[in-house]
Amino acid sequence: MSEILELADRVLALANDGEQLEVVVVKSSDTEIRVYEGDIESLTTADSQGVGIRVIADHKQGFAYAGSLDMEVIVETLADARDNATFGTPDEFLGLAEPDGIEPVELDLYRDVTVASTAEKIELAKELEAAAAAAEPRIQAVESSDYYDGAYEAAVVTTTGIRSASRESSAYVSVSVLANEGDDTQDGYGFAVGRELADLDIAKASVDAADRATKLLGAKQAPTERLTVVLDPYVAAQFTGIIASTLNGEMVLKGRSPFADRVGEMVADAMVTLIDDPTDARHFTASGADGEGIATRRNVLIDGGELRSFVHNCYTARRAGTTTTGSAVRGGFKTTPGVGTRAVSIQPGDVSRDDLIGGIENGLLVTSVSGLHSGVNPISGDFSTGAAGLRIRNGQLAEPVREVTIASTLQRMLLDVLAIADDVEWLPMSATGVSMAIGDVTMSGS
């Protein structure tokens, strides 16, 4: 990391008087492998590096980037950023991040995934495919077996005093299977995540895929009614991520959040606490610094049902008259910082999922949803999404159901939480999962 910091410092030394300069240097490497029937279907390895430069002068911003760390190219990129700033629209809230006195948490997020050979990674994907095929007699085919790993190093330095460097790695495997019984065929998926190959639980991924597929065999459409739904951890994580996106300071300032102007109100059942905590290394997306080089921190967004805060980067914080929450996000060196959550979770309860289900007389365990993001209106909070899962009758899992739609609003959903289980799952996304029971949801079917 010292090399990219030194390079960023060299660029920073080129700053002119009267301008703010931000330099972002990134180096990354990725490996993606897919196997099918024991053979390699695709294999991609990629190394990338580049620099993004942001200039702010006279309340106007310019940005430019280059996919090269050659100093001559970088000097040209700086000139482009300065030129772009002359065409910018003046904005009194523009300005780079400044140190806020919060020291970054030391996180152990990096493993050298290049230590393992490509051959070892291919064998892992093959092992997963074989394990999934043998996991259950009704598994008729493995559609895909995938391996992925990535390593990422970044430095952010500014003329305002930011000097940050971080590195992270990640790895995961996923498998998709088809199960067959009679004339019915159902699909299922499973995955495992970690920082390196040794973290990946092949057995769990293969069993999860087989279990998801076989449990839905014989599924039929159910009649329309209002009932209690239980979201399994993976589905709950998807909803949690969408809820968190409505607490984005940028969306709030634009009037595009159903929770705007509701800080201090009870927006959820008292058992609901929603936290964004990138400093928790168990999160797949944990990070010690945000996209502006500010230390990340634990932000409580909903506390005991009460809306406490939104997430902000430095720009949205200035506009809102508050301070950054260390929540700047950016897509590598090619973009300027946006704002968003990184590692969001609903705090688990103290009941097992079996006991949670055992307390429901009539319900639906939702194990998969389709079209969720397109089915949610983030401004009004309304949602309607396709779903599949298992009926719950008198506290027991019953017949499988598919081709139904569940509908409500995000606001109503949070207020109608009946129970939260203790089965936390760490997933390859920016939200963790935990089973939740939601009352009075409309299930539309036959």
Contents of the next structure:
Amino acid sequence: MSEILELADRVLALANDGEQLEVVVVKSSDTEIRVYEGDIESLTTADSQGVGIRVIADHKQGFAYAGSLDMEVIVETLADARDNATFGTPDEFLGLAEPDGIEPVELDLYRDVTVASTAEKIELAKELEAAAAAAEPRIQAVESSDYYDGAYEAAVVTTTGIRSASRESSAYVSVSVLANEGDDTQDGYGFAVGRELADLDIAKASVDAADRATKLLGAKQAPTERLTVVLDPYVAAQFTGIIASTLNGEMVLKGRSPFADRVGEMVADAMVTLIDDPTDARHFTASGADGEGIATRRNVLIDGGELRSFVHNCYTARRAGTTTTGSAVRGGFKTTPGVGTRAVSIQPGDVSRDDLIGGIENGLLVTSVSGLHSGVNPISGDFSTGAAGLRIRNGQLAEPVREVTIASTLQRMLLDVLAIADDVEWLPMSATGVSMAIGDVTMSGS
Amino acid sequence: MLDEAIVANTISTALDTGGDFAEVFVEDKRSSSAVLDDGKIEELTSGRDRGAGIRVVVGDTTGFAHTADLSEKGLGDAARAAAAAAAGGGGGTRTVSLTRQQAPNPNSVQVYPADVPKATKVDLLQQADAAARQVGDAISQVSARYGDSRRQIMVANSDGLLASDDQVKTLFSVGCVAVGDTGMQTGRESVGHTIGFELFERHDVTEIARTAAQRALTKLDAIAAPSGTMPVVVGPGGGGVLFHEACGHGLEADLVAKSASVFAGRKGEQVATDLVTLIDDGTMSAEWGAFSIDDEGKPAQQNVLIENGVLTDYMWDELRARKEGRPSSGNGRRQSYQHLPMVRMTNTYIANGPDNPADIVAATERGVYVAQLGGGQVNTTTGDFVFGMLEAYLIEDGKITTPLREGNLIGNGPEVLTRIDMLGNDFAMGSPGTCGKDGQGVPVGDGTPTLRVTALTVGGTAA
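Starting from the form predicted on its own shown above, please give the structure in the form predicted in complex with the partner chain.
Now the full complex is given, and it begins with the chain already shown.
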């Protein structure tokens, strides 16, 4: 870590008088293994690095990046960023982050993933493939079994006094299976995630994949009707991520959030509490510092159904007349910091998933959705996605369903939450999942 | 881009431990973008990505390593890493002699975007902002984005192939928000081609902006889309996404080989109504998915996938083609030098049919007309696919009537192909797209004439 901080400092020393300079340096290494039919299909090993440079001068901002830490390239990148800044519109609120006196929480996110040998990693992917193939008699083939691990370190330094460095590791396995019965084939995936190989539970990954595939065997399109849906944790996490994206200070300032001007109002059923907490190390996306090098913190967005606050980076906070919530997010070194939640959860309820389902007379348990990017509009709030899952009749899981859509609006779905279970799942994404029932949703089918 | 002798040595190094095949892919990509939002030029970004990916194949195993260090040592280290990953058996030295391939360039760039002053690009954004806001007082927010890229690639492999390409793309997009009694609605339009700054001689940015703004305004009067199964007419251009999802992915040989496609084993069969001829064409001049060579060095091809309803072939990359003892179809693509190539579409389209588009609408008693599609997604195993409708209307008594709010449509690929009963003669290409597969995004184009599907499920909320 000290190496990338030193490099960032060297670049920072090139700052001109009267300009603010931010230097982000990223280094990562990855190993990716795919196994097929007991053999290695592909094995990738790689080191990557890059630098992103932001210049603010005369209240104008410019940015440039390069996938190289070569000093010659960096100098060229700095010149590009400086030149780009001359074309920006002057904006008095532009400015780099400044230390706000809050120290980043020390999170234990790094393990040395090279402790496990490549041979052990290959063996794990092979074991996963074999376990998935044997998990259920109707598993016809394993389409892929993947192992991944990587280490990532990043430094952010600015002429305004930010000096932040962090490192983390991640490891996961995923498996995709095909199940067959009669002339019907269904697929299913399972995964396990952690900070290193030793964290990974391949038994759960293989069983999940087999379950997902086999329980949809024989699925048919269902007739159109309005009913209660139960989102399983993986689907609920995706829904939660979309809701969180609308509570973004930038969306609010630019008139793109359907929840702007609604702070203090009940926007959700009273059982809904939504919290963004990147300081909780159980989140795959936990981080002590945000994309501007500011300490992350726990932000309550919706509390007992009441909209409490939006998330901000330094720029949107200044414009909104508030302080940053440590919510600057950036896509590696190639972008300027945007605004976003990093680790959101809908707080779990106190019923079990079985009891939650047991209380529903007529419903659909949604185990997968598709087309979230094409059928959900976080500005208008329109929500419509492809769905597959199991019918719920008189509190029992019944026949499988596919080729239907579920539709409502984000605003209504939050108010229509009927129950939240206690089955929190920590997933490889920026939201946790928990089973939740939502009423009055249109299932569109035959 | 790199000295040929160094490339040849790198391939030899990669084969030192006895690989069957080795390849060096070198990429140097420069990109620039400018974003206007909320009335301000927020930022200009310049980017540079340069490096090499080295692949070694031994039997069914591929080893891959990439590096941003293009020195002989950097390449050699990556070659040894790739070879170790493939865990080659034998050993021995192979000398590779490279022969440069000539491939016709699909287009000639008239104006390199890098030669255009940044102020000119910024001015385009401001023109678009002003034009969009003039469309109506209800337009409350406008964002506009200009982007260009120049991607120079070089591919060499142990078969002696040496080929290179210089791919220039220019893109402009506008997104608008309109506010009315029913809340906010959005409208988008984007234009992108594999050409230089002459894009703006063909397309007026104020026209792009007005189209986006008008879409947002129209939707202020939109009603909830219907729910249930009904006839769907898709306007010219937009329908390409439907075929990309309904059958395009299912015709990719890597998915077919693993039986993860509903179209596996169906070559030679009638899979669609005889109106349908589906073509994937990397040579389509200036289109978003065009190139002169693919990312394995193979010249772009025009491939007929479905001819008059009969499945004629799948799409192939080098690895899958080798196993089947046939040539690649020029569909081996990768997001960057940091990625392994796989089978990908290029520009995928349905050729013109016999019908007058007006007759197609007139012949539809009740249904939905989709003027602009959003993205989509497919499960190739079951064939179920969705695609979004960004601009859609009800069809009542054979006429296009009330605008509809956004939503997805869902169908099953093999079934939908047999339900296309009318096909127009008004072929058009759709908007530039990015196709995602296995975590990699590549630029693709698509197109169709107006067409009708007799039954598709519309995912709205209205009865």
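Superpose the two forms; the largest set of C-alphas matching within 1.5 Å is the rigid core. The structure displayed is predicted, hence computed values, not measured ones. Residue numbers count along the first chain shown, from 1.
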query: Shift of residue 406 between these two forms at or above 2 Å (CA, core fit); finding: no
query: Core superposition between these two forms, C-alpha change of residue 245 at least 2 Å; finding: no
query: Residue shift check between these two forms, rigid core fit, residue 424 Cα at least 2 Å; finding: no
